[in-house]
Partner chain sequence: MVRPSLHNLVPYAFFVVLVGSAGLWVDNPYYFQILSMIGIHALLALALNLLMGYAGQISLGHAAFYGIGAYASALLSARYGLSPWLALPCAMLAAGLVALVVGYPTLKLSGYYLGMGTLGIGMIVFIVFREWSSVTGGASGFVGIPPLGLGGRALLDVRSYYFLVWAVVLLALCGSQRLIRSRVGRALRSIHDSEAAARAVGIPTSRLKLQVFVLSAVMSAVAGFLYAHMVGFISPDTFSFIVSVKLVTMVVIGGMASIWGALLGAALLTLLPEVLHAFAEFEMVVYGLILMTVMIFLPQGLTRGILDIYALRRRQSERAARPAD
Amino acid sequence: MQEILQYLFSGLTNGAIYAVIALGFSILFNATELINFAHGEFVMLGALCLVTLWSGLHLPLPLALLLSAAAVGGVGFLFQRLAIHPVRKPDHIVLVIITVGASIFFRGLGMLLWGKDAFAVPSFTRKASVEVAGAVLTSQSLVIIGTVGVLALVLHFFFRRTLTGKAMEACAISRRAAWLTGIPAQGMVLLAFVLSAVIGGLGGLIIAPITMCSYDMGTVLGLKGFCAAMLGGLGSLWGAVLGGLLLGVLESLSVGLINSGLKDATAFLLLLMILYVRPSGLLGNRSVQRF
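Supply, in the form predicted in complex with the partner chain, the structure of the chain whose sequence was given, as a single chain.
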């Protein structure tokens, strides 16, 4: 029992990370119907910026967090302006390949700026960990899980209650129609990019203390986040959160109950099964653009 609880804690921690990354995918998809394969690299950039600003320059933590998130947002802005916006005939697959190129570019840039070695970042809080019925939950795990909850609520509020959010949602439904009603569709796309990058960076910030940060950390995280977003249903906010948590818990339970070598295989197998039953994810309902 104590073990199961520990597996759950571990799964929720990992799952919350996947959820944050999945949220970034979903928001971007919502406004642009685009999957950004460089999203994992935003996570990496966030984490490594924090390394520089907090561990390197010893800025106060809140300031370092804010600046890092802003920096990644800036990168997202430039990325949209310089690489996505200029494409003349925006075919989905072309944009996807551009993001693949961008992910290689960002990884190379990360390697040049921060070197090839990994970095460790201390925990945000003093308190080391709490114990629940014999199972340990680190304080950073609580920070991560808390962040996901808050983030999801804020985004929910943003899309349901604010004009900008609704405008963005309108762009997602039909960019042309939204544009006709006077919504600056281009601006919304840009905003979605920046928002998604900031959320990716945020993912990097909160996981920095529990893992090691290096230029090549983004690929696997991006991949897992993508899976989580698909599992939950692309474009669905709560789907992303659910998908992430589910993927994390599935992974950690398959370590505990089956075999750690087959961890990813088990998770992917279940994911496929779910997709076969629900071809647009758990909470997704819109049919998705084809290539």
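Keep in mind it's a predicted model, so treat the numbers as computed, not measured. Between two forms, the rigid core is the largest collection of C-alphas that superpose within 1.5 Å. Positions refer to the first chain, counted from 1. First, how it differs from the form predicted on its own.
The Cα position of Phe9 differs by less than 2 Å between the two forms after fitting on the rigid core.
Please supply the corresponding structure for the form predicted on its own (the preceding block corresponds to the form predicted in complex with the partner chain).
Excluded here are partners and other molecules; the one chain stands alone.
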């Protein structure tokens, strides 16, 4: 029982990270119907920016977190304006190919700026770990899980209670109709890219203290975040959270109880099973409103 509880704690931590990444996929898909396969590289950039600003320049942690998130948001802004916006015929397959190329570019840029070595980041808090029935939940895990809960609530409030969030959702439903009512559709698309990039960078910030940070860390994380988004229902806020947590827990249990070699395969096997039974995902049906 103690071992299973420890696997559960580990799975919740990993699942919370996948949930943050999945939220970035869902927000961008809602506004543009685009799947950004460079999203994992935003996670990498967030983590490595924190390495430079906090571990390298020794800035205060809150300032380093803020500047790292802002830097990744700036990269998302430039990516949309320079690579996505100029496309004359924005077919989905063309845009997907652009994001795949951007992923390779960002990964190469990360290797040039930070090298091939992996970096470690200390925990955000020095508080002792929490022990429950013999299983240990680290303080950084509590930070990660708490961040996901706060982020989900903030995004829920943003899309349900603010005019900007409602305008972004209107663009997701019909960009032309939103434009006819005076909503700047292009501005909402740009905002969606920046917001998605910031959330991806946030995923990198919270994962940095529990893993080694390197230029190629975003590839697998991005794919697992995409699997979590599809599992919960692409475009659904709470579906992204549910899909990430479920994926993390099942992945941890499969590693601990079956075989450690199934760690990376679990996400894709689970995705295939869910899509075969329920192609829209767990919460991605018509009776559930997005956001």
